[in-house]
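Single chain ahead, written as structure tokens, the form predicted alone.
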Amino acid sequence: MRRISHEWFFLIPITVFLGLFVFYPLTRVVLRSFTDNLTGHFTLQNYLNAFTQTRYLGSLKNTLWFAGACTLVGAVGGTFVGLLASRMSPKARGMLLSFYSLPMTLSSLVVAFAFIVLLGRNGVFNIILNRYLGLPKFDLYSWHGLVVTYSFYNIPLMTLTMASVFLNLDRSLIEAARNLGAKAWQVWIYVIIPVLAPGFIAGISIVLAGMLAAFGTALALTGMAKSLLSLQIYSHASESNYNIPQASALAVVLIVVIVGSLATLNWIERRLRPGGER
């Protein structure tokens, strides 16, 4: 008879961890998305009104675009600051990321309502830019607030990200290529890139799946006034709203569009990796 390894004994917490808290209510709530919530009867009406209805589908366009657009604007900055970060010394590097990882560690509401005394209407930094610069007064409960503000969020996990892809860069193909007469812009676009770019498309589908499923700082700053998935489904599992069932189908439709866009980077990712498929 087969012995068990004693260490897989190791993994009984953890399986009963993710059965109890992931997987039973994942599977509660796929089930009652297919759920009438008058009367417990099996329906499809939850998901048509989910990719028919006006308000849900603006939900679903608007959750894209501003995920979209906090992920490139993280991106963008968080490559920038890891490249800076790489070519600093090691202790300068050490005190810059320590600092950039404070943010994952501070409550939505918190930086929500630390962006209100910085950015709100009566601001410290509007009542500058308004009354001393002559400047009109920046809105941070307008989109282009809510991208400013995950930007707090996204541009230090991005530069955590990609500061130890440009540390892990191996600098002997640069300067084989360089001895081969290749250009500086030649080295980025034939060396560089290809090879960062796992690393990168990694840290970006880091950011996109929390930015889909943004929900407390936006909720904190503009409460319902702007339509994401996330606060819709919010609203109908609060009291006011209360239809669990088509909660759980907006669940179900914001999972996949989650899952789907992690195995496309993911996809990608494999095809940009050295070696990997083609």
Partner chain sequence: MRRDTVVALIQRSLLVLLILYIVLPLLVPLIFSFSTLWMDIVPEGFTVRWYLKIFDRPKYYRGLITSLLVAFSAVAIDVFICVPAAYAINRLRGPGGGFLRAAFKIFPLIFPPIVVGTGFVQAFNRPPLAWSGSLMLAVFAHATLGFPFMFRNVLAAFQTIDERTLSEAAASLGANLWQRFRYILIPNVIPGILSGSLLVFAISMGEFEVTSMIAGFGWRTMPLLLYRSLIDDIRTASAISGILIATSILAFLGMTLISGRVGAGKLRAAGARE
Second form
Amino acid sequence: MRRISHEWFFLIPITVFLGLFVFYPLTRVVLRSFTDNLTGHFTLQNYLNAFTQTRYLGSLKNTLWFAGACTLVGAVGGTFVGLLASRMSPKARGMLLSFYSLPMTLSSLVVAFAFIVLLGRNGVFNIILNRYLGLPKFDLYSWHGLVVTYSFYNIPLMTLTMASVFLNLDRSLIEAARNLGAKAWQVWIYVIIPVLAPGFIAGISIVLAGMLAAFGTALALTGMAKSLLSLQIYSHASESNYNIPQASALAVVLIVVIVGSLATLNWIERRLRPGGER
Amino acid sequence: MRRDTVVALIQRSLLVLLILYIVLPLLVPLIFSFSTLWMDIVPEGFTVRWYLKIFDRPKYYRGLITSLLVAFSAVAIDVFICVPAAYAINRLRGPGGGFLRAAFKIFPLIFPPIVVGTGFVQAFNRPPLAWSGSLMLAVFAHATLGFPFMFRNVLAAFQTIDERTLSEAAASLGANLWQRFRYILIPNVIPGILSGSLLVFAISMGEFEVTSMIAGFGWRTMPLLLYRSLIDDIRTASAISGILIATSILAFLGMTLISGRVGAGKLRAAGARE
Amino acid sequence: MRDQGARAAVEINAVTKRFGNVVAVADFSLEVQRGELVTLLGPSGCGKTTTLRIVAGFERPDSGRVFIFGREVTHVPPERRDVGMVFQNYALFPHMTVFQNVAFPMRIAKRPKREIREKVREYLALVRLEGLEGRYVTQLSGGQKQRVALARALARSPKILLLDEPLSALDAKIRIQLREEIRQLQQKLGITTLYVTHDQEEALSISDRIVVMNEGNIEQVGAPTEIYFRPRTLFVASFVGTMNFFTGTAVTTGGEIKLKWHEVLLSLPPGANVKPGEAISVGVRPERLSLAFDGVTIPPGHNVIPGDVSFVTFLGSIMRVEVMLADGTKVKIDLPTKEGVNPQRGQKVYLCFSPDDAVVLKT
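Okay, that is the form predicted alone; can I get the form predicted in complex with the partner chain now?
And the full complex, kicking off with our chain again.
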């Protein structure tokens, strides 16, 4: 007879919590996505709508483009800053990374407000651009504007990941490769990229998943003007055109899109991993 | 000029630029909130009027109190569920433990705020879970959004102290489970718990997305007030932003302080004086 | 059975422990007498640490029972076993000073403050760490840390002391010094001790008895000299110290049983229990072999095998000579050094050993 080890009792609070506030709501979302908003009967109409109505299809397309663009900017910017950070003195790096941790907890509305003051129609930068440099004003309320604003989250997030990835890159690996006769480009192809890939992909997974679902800053900046999947869900779940089943179906679609993206990235990562599946 | 002086200068200015990228957007609302007028490039006048307004009007200071209440409660719940869970999951050997650790890592990615909100809107509107519009539901929502951060920090703390060996040593010296927690484990993982708490607190204070979806009529948090004032009262918006930015900065100062003290071994000295 | 349990300080009775499909400890039985220091010796993964952890109470055996001074503790949690343990990586509490670490078990047991202070001082004196009470354990050297751990384990006045590879994280010099101190302390206190190590020299130097383990099983139990001179299995013979093996078949010649090794007939020690036709190995320690440089100086009655010197290492007090035999076997010989005696590489020599110095092992 084996005694149940005490560890399992410690999992009771989190199990109850997750059951009540994650699995139960999630189940409700999935179940409600198959019901009619008015009659409550079973229907596939909500999913049909999601893939036939132009407003939903358009929002899905927008979401994919927007998240892709944000991830690209975040990945490039974060890798660049991360590389720089890894080459700095520990003191300078510590300071930089402390600052770059700040956006993580910052309210999406505060960021929206900050960018309105900086880059809004009468924002400080726009006045400088327009009056002193004679350039056209930057339109914060465009797709570009949203990508720039969200980069304030994504570049720091990616920087934190990449800085530690670059720091963990064992220099002796590179030296060993050079010593074995590898040219600079071969060192990159065969040593550096495979070693960096897992961290890099983990980093962009977080950014991409976040951006596929992001809506707070966008809502504050452009209201419902820019059609994102998350904003469509938001409007059905909490605003005037209240339609919980439709919101639920779109939420399920969003989850599937996120899981699909993460699975794809994970698949790519396993292919890049040294000694991984070929 | 010598070559390495030039290099050093470039490095220095690059560092300043990179830091400005973060600092400028944070500084601007702060300057705005302390200026009487800012119509052009340079703000004019110094005032604390906009902040006074927040502490003057019931609508705003109630919002502040509500936000603090929700944040503290969410932190308390997350500590309560995450410390035991991190302890247990750190101990689980074999594939089960690995699976759970991975699951907690990707959980917030596939269950983002918009989905949490959509779930919360419809899951708690009939007995026995008729919590719609209640402040308690906001607390639970914030705890749900925050627990991965708490869990990650506490789990990392348990991993770095080699909890299993310390527990075994304490047990071999006669300490029961409670005494092991009280005298050995908690004093050693408290930096992780504190860091996680500050993180959850800061996230909760600024949370807008889910809160706006489940908000009731009886209460408003700071971000909800900020959302309203972004449209019609940019001055109040600046003061609320100032408070939220200060919260984030204080939270991170706290975390830096904690990790610095742990690194220098000072926390150990402080903790052991007890 | 119960009566025996009451007499022995530790009785491990037919204990088996599996991890998944791996049998870590298989049907293990052992009795440790009062005041004895018994070492569990074996390669990593042989089950020695698991056995120790079962006695400490950190692992529950799948079957079998454990008694400490006659009291069954098989299902008693570690904190109620009265067992002191010293860990390989010290396991000192990093947030406490040396004083607080050693005081911890007494604090848990709610002893009066004054008594705690006196006892801590006493135990720290015992491990020669007076004056370091206020230090944080992170500021100590490895050797000092392990002394603190030892003092802390003793501070509970445990009935038995368990040491799990206590020296393996330390430098060679400290290791030897500390193992002597541990032994002296153990004898002074007369505390029953179970000691786990993979280092055969450590086991030989410190133990009253050694339990050699392999793949979860006991290979041999005995005093250090017994283990060294009379190994009962090939595993023990090769794991403890260095051993040269001559493997072949037992044959009868002239009413006497000998080992036929290639074309050479080797005499067996008197009383060897071997039947003709059996496959056996004869083991000889390097220091029990001698070299003859011509056919004349061979002592009478010795076994003789010709070979060529293939490698010589001068080690100061001894010279290790490697001799290659006709079949390619390399044999190690330790010779006491003497100026002027220098075997040369390629030199023809005769290996000699007395049958009394050989051990016979079944293969």
